[in-house]
Partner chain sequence: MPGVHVAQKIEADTVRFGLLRRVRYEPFNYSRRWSLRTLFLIATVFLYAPIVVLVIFSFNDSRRGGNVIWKGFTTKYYSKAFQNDELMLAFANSLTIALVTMVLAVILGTLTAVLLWRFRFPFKPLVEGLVSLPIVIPEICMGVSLALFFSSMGWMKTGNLMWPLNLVNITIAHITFCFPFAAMVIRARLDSFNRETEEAARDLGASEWRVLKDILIPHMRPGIIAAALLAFTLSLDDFVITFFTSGPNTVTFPVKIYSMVRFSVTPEINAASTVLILMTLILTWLALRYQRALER
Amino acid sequence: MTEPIISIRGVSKRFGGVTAIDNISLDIEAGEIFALLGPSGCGKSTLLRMLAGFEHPSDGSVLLDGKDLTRLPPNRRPINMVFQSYAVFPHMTVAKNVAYGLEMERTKRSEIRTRVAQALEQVQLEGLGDRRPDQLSGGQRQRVAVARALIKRPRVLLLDEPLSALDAKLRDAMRLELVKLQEMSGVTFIIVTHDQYEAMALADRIAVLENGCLRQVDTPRSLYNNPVDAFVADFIGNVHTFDVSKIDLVEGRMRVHADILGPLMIDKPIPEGLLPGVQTGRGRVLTIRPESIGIKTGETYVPGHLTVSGTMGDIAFQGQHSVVEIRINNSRSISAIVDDATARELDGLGHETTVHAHWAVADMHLLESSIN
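Requested model, single chain only, the form predicted alone:
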């Protein structure tokens, strides 16, 4: 097995009495796009700044290719960073912006010209070297920042919220361009984002952080289908949760008593620590994703499915699909994702029509509501 390009070992970061990063360990493989994902204030940008060398860990170490660079200053690390604001120099041309790092290193002018031309071609900005940043679109300015970082041939490129300043349509286009750039350059990309859809579209693997703690590291598909707890399930996509009051073990199977669902036989791996007899379910939830929920107007039994009745609420058109609200009672509603034909049919029935939400019990997950 090859050695990871980046190893983060037991890293913590404290600012006074506040712990921003709490004992995080993870490995990042060479040539992958790796995303640090989490809500605002979770510590992802602090971790990125420690990789760049702008912050130093309070505890732990950061290794690159097996060598400790924990205390190395930024200019001595083979790592470059693209900031959220792009930080292109407005008074310089595109070519001068891209060449800036090489000029600071006093690289020969002939080599600078060659490498700038190559970098601009790589990010599809050839012919624009004489323009200034205010003559470029937001997407083009981002590519200038990426070219300026890649021209120094770093081992790792860090990108802090690289798409946040772009509109929705341009973000979609730039996601594809970033993936292509990474494939062409072979440089390891580490991206910070709070947008789970962006992370899933870009990254080979994702680390989910919350309150300075590492919750799970996995591929986008595995995070979505096999979250370790309710926080990850809710942050990676949408999910409905039902509080569990108790769990019985019956002949090697679990009978789970959940809010508004009643007792259900769940064929899932039995959580560690559960013993035969009546068990508390405190701290656990059952989850189901909206796309797993179907809607019917009659009470026809669907084998293996759980049915919950309610009244139809709002229908939100989303293009290829619609999100339908089902009001279970005065305090609870759930939503289902349906195709356009189903949405049109339901829309014709009107609000307050009695409908029945149903889903396969096998599609539910029994998860911890918190790791604490």
Second form
Amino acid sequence: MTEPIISIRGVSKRFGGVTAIDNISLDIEAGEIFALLGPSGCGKSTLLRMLAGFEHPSDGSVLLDGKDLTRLPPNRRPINMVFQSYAVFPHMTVAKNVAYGLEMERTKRSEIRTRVAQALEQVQLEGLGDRRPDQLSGGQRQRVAVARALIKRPRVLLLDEPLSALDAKLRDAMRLELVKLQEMSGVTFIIVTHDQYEAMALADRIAVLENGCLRQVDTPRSLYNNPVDAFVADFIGNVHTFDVSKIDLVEGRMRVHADILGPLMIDKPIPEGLLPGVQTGRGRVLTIRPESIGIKTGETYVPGHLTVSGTMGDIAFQGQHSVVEIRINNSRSISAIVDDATARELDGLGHETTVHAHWAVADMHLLESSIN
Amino acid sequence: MPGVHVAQKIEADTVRFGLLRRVRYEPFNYSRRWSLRTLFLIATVFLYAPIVVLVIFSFNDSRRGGNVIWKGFTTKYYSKAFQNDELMLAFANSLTIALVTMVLAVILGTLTAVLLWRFRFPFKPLVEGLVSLPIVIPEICMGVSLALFFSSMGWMKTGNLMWPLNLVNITIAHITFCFPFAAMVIRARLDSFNRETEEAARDLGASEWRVLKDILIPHMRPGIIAAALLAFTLSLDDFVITFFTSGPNTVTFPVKIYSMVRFSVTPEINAASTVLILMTLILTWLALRYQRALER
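Just the form predicted alone so far, so send over the form predicted in complex with its partner chain.
Entire complex below, previous chain first.
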């Protein structure tokens, strides 16, 4: 195992009586794109600002290449940041903006000139060096911010919500470009985002945060397939949850009673601390993803599958696939993702027709509910 | 439908006979309304006609400046004004005071603005109120209180010192009432500052000092220029406070003109005032040009 480039060790941050970060430990490997993902107010931005040096931890330490930089001011860290507002200096030309970091290092004039030209070429802004920031589009301004940070050849580049201010088309293009820039420069990227799709598409590994606590760190695929709790499951993609009322251990297998599903035999690793006999299942849920749910009109038995009947609700067309709503009772409905052919078939049925949703019992997860 | 035709005919007739003018106004096209045009005209006349008359009659070949009868063109009152040593000294005094006031008021104003914008400290609302107090209290009160202050400190004797040290009282008084205006203007400019640009500069390796020099001051520059102009003009034409803080040897331009008017109104006063107007115009023009050059 190589040494991590950044090591966050037991870091906490309290603002007055409010705990923004609660004892987080995290290692980030050199050369990866790492995403800090969570809803607003989860502490991801505070963590990023600590890496940049704008905030100091109340407890714990931050290490870069094994050296403690917890108390180092931002201007003395080999870490640079691309701000959410881009923070391009409005009174300087593009070239001046990009050169600023090198001027602070007292780099030679001739070297600054060649490196600025290289940096502008890298972000496809050749020939725009003499422009003023107010003559640029939002996407171009972001490129200036990226070039300005990367020209310093930092050990780590921090990006605060890099795609949130761009429109959908530009976002896809910029996402690809950021990945390409990372590969070309080899710099470790740390991205803060509240957008699960952005994190999944960009990052090699994702840390999911909630209320200042670290929930799970893993690759996007592992997070999707093996979430540790219902919060992570729901944040990475969508998930339907069924509250568990009790769990029996029958001959070493779990029989789970969940609200509308009835008793089910679940062949999953038995959670720690579960004793034989009847257990309350409070705090646990069964989850299933909409894309694992199938729909059929007739009541045929599929081995290993569980069937729930309901009536047809709305169908939302989304191009390649459609989202179908099935009303199970007055208060509960589930949605399934189906292909276009199935959607067209279901579309002909009309509202209130009885249909059957089914999914493999093995696709369900028994997770701790996130509502503590 | 016949009803429609009748209605159209009536409308056409009323327009033709001028009974009812139907003009469709574009949004914000206020200049087409005659009522607003008239209002604009009246305002302009009352604002600028006295100044225009003042300038015209500075060239009037009459012994009395209040004389509204045109007696022929002359520039002799300009040379007379320029040869009037007392008037010229008053003019030099005013310019010196205004320049020193401008520089010090802008420095103090900038520091105050940054203090109020950036930091949180106990009794901040009180400090903010105290800073803006000189703007709202009547000038006459400030004049009297400053005069009392200077005389109780024994500073009124400074009027006998060598020039320009004898102007120190007036200059202190002017800085006192000018710097709150400067602070207000610069403080307003700071509201549009993006704090992330400051952090970005820090992140790129700038020290606190470089951030101030490279990021904060360039952002404040239009505000600083506006504040400097404001302080300069406020100081140059102040009468009330100056009147109370000046001695017999430290007469400023407005005070001098006032004493000349009391004595007798001659076109010399018109000429001197015209020079002052010209100077203000040139300064404003320079400031505007400088700002436009910055924007480019």
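Residue numbers count along the first chain shown, from 1. Just so we're on the same page, rigid core means the largest C-alpha set that superposes within 1.5 Å between forms. Quantities reported herein were computed from a predicted structural model and do not represent experimental measurements.
Is residue 265 among the residues whose Cα moves by 2 Å or more between the two forms after superposition of the rigid core? Residue 265 C-alpha, core-superposed: shift of less than 2 Å.
Does residue 299 count as moved between the two forms, where moved means a C-alpha shift of 2 angstroms or more after fitting the rigid core? Result for residue 299: no, shift under 2 Å.
Examine residue 241 after superposing the rigid core and state whether its CA is displaced by 2 Å or more between the two forms. Comparing forms between the two forms, the residue 241 CA shifts below 2 Å.
After aligning on the rigid core, report the distance the C-alpha of residue 104 travels between the two forms, in angstrom. Its C-alpha shift, to one decimal, is 2.7 Å.
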